[in-house]
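First comes one chain, alone, set out as C-alpha cells in the form predicted on its own.
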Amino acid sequence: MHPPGMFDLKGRVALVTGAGQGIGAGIAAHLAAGGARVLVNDVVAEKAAQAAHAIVEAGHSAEPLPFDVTDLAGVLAALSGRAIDIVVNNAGNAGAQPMQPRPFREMDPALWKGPIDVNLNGVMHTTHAVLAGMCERRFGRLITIASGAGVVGLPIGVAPYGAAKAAGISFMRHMAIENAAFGVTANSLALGLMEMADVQDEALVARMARSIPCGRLGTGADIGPACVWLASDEAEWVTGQTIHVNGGSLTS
C-alpha cells in the first residue's frame, strides 16, 4: 500500500476509535498494513471483533478493544498500561445513536448532546488517557477524523455535529502546540461526503455523488493512507493542520 522503506510503522501501536465498519475499518487496516499493531475500538464489541479478525486474516496485527469514548472513565480503565503511539479518533456522528438532522430552530435540545460527547468530549478523552505516555516516549501522533461540516456552514441540519467537530479541530490545535517539542503531533483530516452502510437510496447516493468533483464518494480506501502518512516517521514536521480529503468539495 506504500513505496518499500517509507511510512513504515513497524514497532509502533495504533488505536483507531469507532474502527468496527466503514471508515474506521479501513482506516485501521490501512495502519496495520504499514506494520503498526493496531488496536480496533468500536462500541459495539463485535464489530470490533470482526474488524481485527479481518486484519488478522490478512496477515497483520490487530486486536479488538471496544470502549465507548464518550465514558472518561471507561476509557481510562481499557487504555491503562498499554503504550499507544498513534491515536486516530474516528468515531464520530452523534456517537452510539444515529444523529437526526434537522434545522437547529426545530431541534430539540436533547438532540445536541450525542454529537458533542462523541465527536469533542470522546476526543478528549482519548488525547488525556495517551497524552502523557506518548511525551514520556518523545513520540506520539494524534490523528483526529473531523468534517468539512467544521470548516464551512452547510445547509443541511447538523450544525451540533459541525460545530463539534470545528471544536475537535480547534482541540487538535492547541495539542499541536502544547506539545510539540516532545516530539508529539496532533492533526485533522476534514472529510467531504463519505460513502454509508445504511444509506440505501441509490438515486441519493448518485446525487450526492454527482456534486463531487471526483465524481464519487469517498471511503475508508482514500482516508486510510493520509492517515499512514500522518502516523509516520516522514510527517514529523506536520502538526497542527486540518487537511481537506474530500474528493474537490467543500474547501474553505
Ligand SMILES: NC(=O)c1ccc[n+]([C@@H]2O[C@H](COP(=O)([O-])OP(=O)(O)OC[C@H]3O[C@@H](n4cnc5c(N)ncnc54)[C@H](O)[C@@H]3O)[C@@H](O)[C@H]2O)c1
The other form holds:
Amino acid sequence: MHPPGMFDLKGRVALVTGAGQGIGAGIAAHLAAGGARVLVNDVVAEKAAQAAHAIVEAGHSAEPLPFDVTDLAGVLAALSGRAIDIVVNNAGNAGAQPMQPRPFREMDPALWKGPIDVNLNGVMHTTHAVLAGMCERRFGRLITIASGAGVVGLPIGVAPYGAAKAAGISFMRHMAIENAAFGVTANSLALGLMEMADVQDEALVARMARSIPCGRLGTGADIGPACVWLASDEAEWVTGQTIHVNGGSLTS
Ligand SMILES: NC(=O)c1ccc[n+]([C@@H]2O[C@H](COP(=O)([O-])OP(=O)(O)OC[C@H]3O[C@@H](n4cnc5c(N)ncnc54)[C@H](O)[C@@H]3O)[C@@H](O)[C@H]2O)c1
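Moving from the form predicted on its own to the form predicted together with this ligand:
Below is the whole assembly, all chains and molecules, this chain first.
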C-alpha cells in the first residue's frame, strides 16, 4: 500500500476507535498492512470482532477491543497495562445513536449530548488513557478524525456535531504543544463527504459526488494512507495540524 521501507509501522501498536465499520475499518486495515498490531475498537463488540477478523484473514495483526469511548472508566479498564503507540480517534458522528440533523433553533437539547460526548469527551478519554505511557516511551501519535463541519459553518443541521469536531481539533493542537518535547505528535484529519454505510440512495450519492471537485465521495482507502503517514517515524515533524482530506472541497 506504500513504498517498502517508508512509513513502516512494524513493532507499533495502534488503537483505532469506532473501527467496526466504515472509515475506521479502512484506517485499521491500512495501519495493519503498514505493519502495526491494531486494536480494533467499537462499542458493538461483534463489529469489532468482524473487522479484526478481516485484518487477520488478510495476513496482518489485529485484535478486537470493544468499549464505549464515552465511558471513561470503561476506556481506562480496556487500555490499562497496554503500551499503545498510535491512537486514531475515529468514533464520531452522533456516537451509538444515528445523527438527527435539524436546524439548531428546532433542536431538542437532548440531541446535543451524543455528538459532544463521542467527538470531544471520547477523544479526551482515550488520550488520557495513553498519553503518560507515550511520553514515558518518547513516542506517540494522536490522530483525530475531524470534519469540514468543524472548520466552517454548514446549512445541514449539524451545529453541535460541528462544534464538537472543532473542539477535537483544538484539543489536538493543545496536545501537540504540550507534548512535542516527548516525541508525541497530535494532528487532525478533517474529512469531506464520505461514503456512508447507511446511505444507499443512489441519486443522493450522485448529487453529493457532483459537489466534490474530485467527483466522488471519500472512503476509508482515502483516509487510511493519511493515517499511516501521520503515524510513521517520518512524520515526527508534523504536529498541531489540521489536514483536509476531502477531494478538493472548499473549506474556508
Ligand atoms: N461519513 C462522513 O461523511 C464523514 C464526514 C466527515 C467526518 N466523518 C467522521 O469520520 C468518522 C467515521 O465516520 P463513519 O461515517 O465511518 O462512521 P460510522 O457511523 O459508519 O461508523 C462509526 C463506528 O463507530 C462506532 N461507535 C459509535 N459510537 C461509539 C462509541 N461511543 N465508542 C466506540 N465506538 C463507537 C459505531 O458502532 C460504528 O461502528 C467519524 O468521526 C465521523 O464524524 C465522517
